[in-house]
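Only one chain comes next, encoded as structure tokens, the form predicted alone.
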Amino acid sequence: MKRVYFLLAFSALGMNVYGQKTTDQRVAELLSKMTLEEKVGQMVQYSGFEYATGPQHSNSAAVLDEIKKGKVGSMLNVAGAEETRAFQKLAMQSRLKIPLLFGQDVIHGYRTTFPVNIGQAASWDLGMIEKSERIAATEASAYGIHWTFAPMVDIARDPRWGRVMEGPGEDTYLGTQIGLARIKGFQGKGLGSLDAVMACAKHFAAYGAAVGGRDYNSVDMSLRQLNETYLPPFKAASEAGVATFMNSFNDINGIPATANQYIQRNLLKGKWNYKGFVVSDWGSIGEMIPHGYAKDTAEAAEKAIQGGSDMDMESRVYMAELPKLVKEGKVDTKLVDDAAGRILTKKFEMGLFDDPYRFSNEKRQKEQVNNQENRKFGREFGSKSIVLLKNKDNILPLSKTVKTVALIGPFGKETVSNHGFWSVAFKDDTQRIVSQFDGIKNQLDKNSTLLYAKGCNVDDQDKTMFAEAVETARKADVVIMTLGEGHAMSGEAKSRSTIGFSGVQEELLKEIAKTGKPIVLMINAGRPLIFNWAADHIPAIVYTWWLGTEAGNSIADILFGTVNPGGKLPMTFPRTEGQIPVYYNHYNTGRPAKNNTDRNYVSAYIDLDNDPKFPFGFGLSYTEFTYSDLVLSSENLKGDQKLNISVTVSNTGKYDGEEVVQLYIRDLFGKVVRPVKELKGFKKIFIKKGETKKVEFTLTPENLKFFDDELNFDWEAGEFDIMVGTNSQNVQTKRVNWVK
């Protein structure tokens, strides 16, 4: 009984069982010496001087002087363990003697890039997520930084919307399990783990919904819509323990994200109880001004910290005005105080008050720089993500031992390109990036031959290289054709009106395909694209995406069939932007189209079909998976009880593959409407050819809730369709009763 009451006597004073202070100890003994100004410092961030990835101030010395007094918490775009460290120092001259926590986008791998974001949905593999962000946060760390902003959880059912690529799709199902494994990859053991960085959530909330696919525009939506398609992977991450949030650009049904009381106080540190910080996006603070929610500088930091921001990054926004808000009573002091709380308790957590130079290793970066087994693995998981769109006559894969292969295209012998947006640049990328001709040489024969022929820029108008690549493709027995759209022109601020092939690229398309020459077509993109002659014309198509630093090579397998494709799409493919958003999981209609043929008084055009170009989770394989035997354990359940799944898949093609078996379901009835099909579950199995597996899901009434009109999250008892197939268009069907 003695040992009880003296455990519990510890820990009222907020000490563990050895006597140790707890961070929640640490952190109120220290806000108890700081003055206001150096609380308020903790909450600014500011950006390094040679890098920027938004609109940036100019007054580096003013910065280096404020870290010495203790008025800055973070900094951004600082990298290297030597630069790392000598900032750090100058933060070791404040009073205090508190700290620097530094971040950086670290968005698809740091030393070794890996496929842009939507391109590793499309591997369906959350094991692969999960590795390439320990092995992004290995390296990151090893060069100082603490801190990520990432993953991007943004649900997107616009490809005009550049930042697409940063994301997990359309799904709200798929798109949280790629979120969870990220963070999980990012966080490693735990924070203060020298291999793992602090993940970041964003954008919350409900940036991938921006009117007209327009980066920093408005959302409009119902708060239903709102909490069960764009929330969920939101609190996902906060339930698993994500370090940090990072709020969005835009305004929700008119109150910016920045300044949204609902979803930041409300939600995020009111009913989900989130214990980490919030940070503003670069300069949406100070934004809110030209937004028309506040009238100056004044108003919006005290709009921004009522609100629920933590941190300021790069407004310059809360140094300026919030000690003066809080003497003249317009701020509580307790937002401040339990801001900088939340920040301090990560810096805690990280060890970096123990040891404030714990990251900054020469010898860690060293080891890092080019580390073979990174390189390895990011050229499995290119391959992994590519999409195999159309094969017709099993033209792919290619021999190895074809005479000639001529390929043409603008991003032939790119290299940089390779990284996509949202890349960390270094210095040697044009050496370390394997570009596809060099990929797609290393793999044929020697007695083989490849030709190239650039044939045209990403996007001008200037035709003058046509005539080579023609006559290139007529000395080839096949042509790889490259297009699709610069590496920089899907990410943040790459909106696009049409998502086309953009300049002349179609055009040499066309004039390639007279010659008659078997052509296989590879597409770079960062988003959907619209390829309807390609697609209808072209005999073999692969999604590429923009894979990374081993780009070259993971084509190459994927071309000459050292690796079956896999890969499946994770966003719907439109037919044209007039279609546009076209998503799987939409409602119904009281006059749903029955077929693409009778559109008269039915929701549909009248000019072009309601169904996508490619569906959802669409992808094919060198080989051939057969569905048959969905059996359910009952046809009528009630209460609590499970609904066991299964189906049997067989290769019955001439290649060993691996499949995405998706589970689908329908509410057909509801009080209120609920959507066409939606995703509750997935699993990605290898086949040898001439095996069967059989694939077994399992349902709960949990998987059946959805929020109502008052925004009770509950199920109802129904009819529900059990769906499992290929991709959500291609299923096998039952219907089940569930009762409560």
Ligand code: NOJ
Contents of the next structure:
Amino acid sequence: MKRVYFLLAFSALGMNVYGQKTTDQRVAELLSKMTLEEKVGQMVQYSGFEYATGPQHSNSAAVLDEIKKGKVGSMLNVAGAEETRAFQKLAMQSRLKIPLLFGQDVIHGYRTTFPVNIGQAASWDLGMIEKSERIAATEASAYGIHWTFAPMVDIARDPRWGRVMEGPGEDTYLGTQIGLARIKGFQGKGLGSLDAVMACAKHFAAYGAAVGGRDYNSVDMSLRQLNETYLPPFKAASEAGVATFMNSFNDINGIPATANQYIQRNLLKGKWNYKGFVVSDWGSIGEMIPHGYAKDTAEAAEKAIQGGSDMDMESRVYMAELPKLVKEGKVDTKLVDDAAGRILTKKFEMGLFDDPYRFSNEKRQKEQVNNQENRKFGREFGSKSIVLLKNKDNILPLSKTVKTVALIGPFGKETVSNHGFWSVAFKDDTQRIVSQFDGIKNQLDKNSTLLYAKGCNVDDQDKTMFAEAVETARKADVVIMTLGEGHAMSGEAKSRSTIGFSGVQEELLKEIAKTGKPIVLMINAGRPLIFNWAADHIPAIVYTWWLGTEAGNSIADILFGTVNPGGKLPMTFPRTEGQIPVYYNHYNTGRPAKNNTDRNYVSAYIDLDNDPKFPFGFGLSYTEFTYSDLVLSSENLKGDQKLNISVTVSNTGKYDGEEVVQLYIRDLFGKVVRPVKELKGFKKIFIKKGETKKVEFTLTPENLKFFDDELNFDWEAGEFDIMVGTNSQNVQTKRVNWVK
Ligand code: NOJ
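Show the form predicted together with 1-deoxynojirimycin, please, because up to now only the form predicted alone has appeared in this conversation.
Everything in the complex follows now, all chains and molecules, and the chain you saw is the first one.
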């Protein structure tokens, strides 16, 4: 009891048990010493001057001066021990010596890059995803970076949107698990550890639902859909203690996310009780003027802070307007205190008040420049992200002793592009990035020959290189074609209205196919592409996304069977652009199409099948997995009982391999209609050839909950289909009745 009084007494004084001040106490004390301008200063973030990740401003000298005056809280795009130290020194000249936070887009690796995030998602390997962010955080923090603008947890059902490259794909459950793994990896043992960076759940919210897949476009959807499909990864991130949130460029039902009281105040800082801070996206406060939501910068600043945006990234309106607005009584000073307080809290938690230079350490940085261990992991992660889409007559894996192999296509000898979009640490790249050519060459037998022809460029109409490519193919026993879209054709502001191979690549493929040589096609992309001709005519297809520093080695590991592919698609692959959005967890409609032939008065296109080219969760292996014995612990459940589910998976093929076993449910009838399938669990397992494993899942009523039309989140008694299988189309099904 005495101890309780003792603790209470200390916490009342704002101290911990050791008599030290708590962070809250230190923040409050500091705030009490700050002028209004200094508080607003904490809410300002500028970009460094060497490069920009958004529309750039040019008055750099003024920024340096502002830092010295304590009018800047954070910089982005300033990295490196030396550079961050130099900027921090300026902040130490300010009256209260409040350190700067250095933010950076560390999106899929830093010095060592890993597969683009949609590729990572295809691994369905949460352990590897977490580890990759642990590595990224270790590397980035050694470069003086405190904060990454990741993970992007935007669910996206439209592959035309360029930023699907950066996200977890179309599914809320998978996306949530991936987001959590990434946050855990970034934040490591917790803020304040020298190898942890603050994570940032972005883009809050529904950025992935931009109309037509056009970046920055509007979002119009029911609150039910928003809560059920798009917000869960954010809620989970908030519960997991993600240090920051970033809002999004889009409006949601007419209100820009940046000033959206419903999502930022009511939900995030209200219902979810989130204690971190929210940074705007680049310029998104100012962009409320063209949105037509604020008539000038003053109104934009006012609406943004009322709406819960704590930090202004590069709109340059908070410092210009907020002090005035507070003085005029239009903005309550408590809002400024709250926002600045949230930001200062993170600076304390990062240990920056104890030592503002603690992350700017040249020695640590040097150790991370070209870390071989990290590269080794990157190679493995790359191969786990590849998805085998087709392997007719088991062309793959290739023998290492094939006499002559021809590598043909514009990506064969590419190096830096293997990083994919977002590789900010490579402006000064000096390390070797493994090209596909080198990766294949490294593994091919010494007595074999590897030929190469570029064939065409990534994105123009030039066919002059075709003849040489055809000649090269003729000399080979097997042709590896490497096609796709350019690495910078996906990413921010990289929406495409057609998503096939760019330029004349498909024509090149057709010319090479005429030689009659066996072809293995590798597809490089940051999104699902449409490639029907290839899918129907080419015997072997591997989807390689963009794999990062070790790309060539990862690819060769798959082509030659050192690694057996086990990746599965995290997004549905459409047949045509006209079929978009197409996703596995759609509703049934009142007139579902029963097959692809009877299109009369059913929900179908008269000229197109309803099913996609490749379904969500699809991916082949060099071995065969056979599913049997779906067993449920009961077919009649009541209340909070648990449903245990098991299935037997046998490796009946010729190779050891990994399989992602997927659990889906369907709630047959509801107060609101429910999707035909919802992913509720998955397990990635390794099974040796000839062996069998039993895979188990558990469901509770918690897993059955959904949002109704009044936004109540609950489950309903009734019948549910329980489905387990190798992808979202190929499942075994059993039905249960679950009463309250
Ligand atoms: C704009 C992007 O939308 C966001 O994701 C990124 O973090 C910022 N620019 C900063 O580069």
